[in-house]
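Here you get one chain, nothing else, as structure tokens; it is the form predicted alone.
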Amino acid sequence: MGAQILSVSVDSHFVHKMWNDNELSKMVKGGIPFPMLSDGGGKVGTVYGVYDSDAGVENRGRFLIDPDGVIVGFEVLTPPVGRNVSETIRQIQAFQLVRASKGTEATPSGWKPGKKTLKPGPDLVGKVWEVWKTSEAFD
């Protein structure tokens, strides 16, 4: 997909290795296929607003950053709730489509590749519901 994935946590690289070797490699063949970076002290987490200094942990944050370095999407969850990888992939595909179209297309809620997109402009104002109603975006 042309995306770079980084995992960052306050855990040391030793903890990451043990977690990968003893847990993740049993769930993902060969272990996690992207770098796991250590943010001891939570400096990176503080910049992104996910570091909880009282608990010394970082909440689970997912940040989609475009090729220009702009955060275009993010989600922050507290530790007991897991993320949805399928939704992350869908959002990356949507952002890539919108970027490639140079803003001439937008994706409705629940859009998936191959489904109808929106054409932003004056003709769409007040008619999004019509497109939404007839869209197969939710199938």
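We call the rigid core whatever largest set of C-alpha positions still superposes within 1.5 Å between the two forms. Numbering follows the first chain given and starts at 1. Keep in mind that what you see is a predicted model, and the values were worked out from it rather than measured. What changes on going to the form predicted in complex with its partner chain:
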The other form holds:
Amino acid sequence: MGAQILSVSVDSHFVHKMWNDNELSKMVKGGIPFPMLSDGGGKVGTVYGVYDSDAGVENRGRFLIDPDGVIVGFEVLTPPVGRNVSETIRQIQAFQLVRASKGTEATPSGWKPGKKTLKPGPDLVGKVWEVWKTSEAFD
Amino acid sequence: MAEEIKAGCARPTGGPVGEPAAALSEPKSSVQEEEKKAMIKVGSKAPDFTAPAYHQGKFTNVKLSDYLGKWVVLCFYPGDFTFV
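Okay, that one was the form predicted alone. Can I see the form predicted in complex with its partner chain too?
Next comes the full complex, and the chain you just saw is listed first.
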């Protein structure tokens, strides 16, 4: 998949080191493999619309950026609910497939690797019901 | 990619990734500030920034545009040593 993860919070990079060394390295063998970025004051988070200036922290914003630097998707959650990493991975797989097909294929609702894609074009207009069933939107 | 450096501050460059930050030198009105907040749109370039980072035992400086050519997952979270 080859995606680069970057995590960001308002904590200093010194605190990131302490968190990695004292807690996260006990959950993830070898410690956190990606850069842990510091955004003191939330300047970067503000530009991305995820910094909560009242609480002084970032919300759980996740931005998917393609190799051209274009944001292809994002999700923002308030702090108490964690994300679904599997869904992020699925979205990357879908966007990579579409990009590799140069836009000749599209991934319908519920698509995951192994499921069929759609090939948009004049022949498919009004015919999606023949090639794709709503049950395929679910696992 | 990201060189090891002394501590700095995180800052947006004022431009999207892969393009010069020309708009930053102009005087800012509150209207422009509002526009800056509305920069995030799917299908548009991500705002570029630099930020100090901790990565595998080293302190580095990360610039988003250094990762052009790769898929990037940029994840914000509330804080270290919190629970979720």
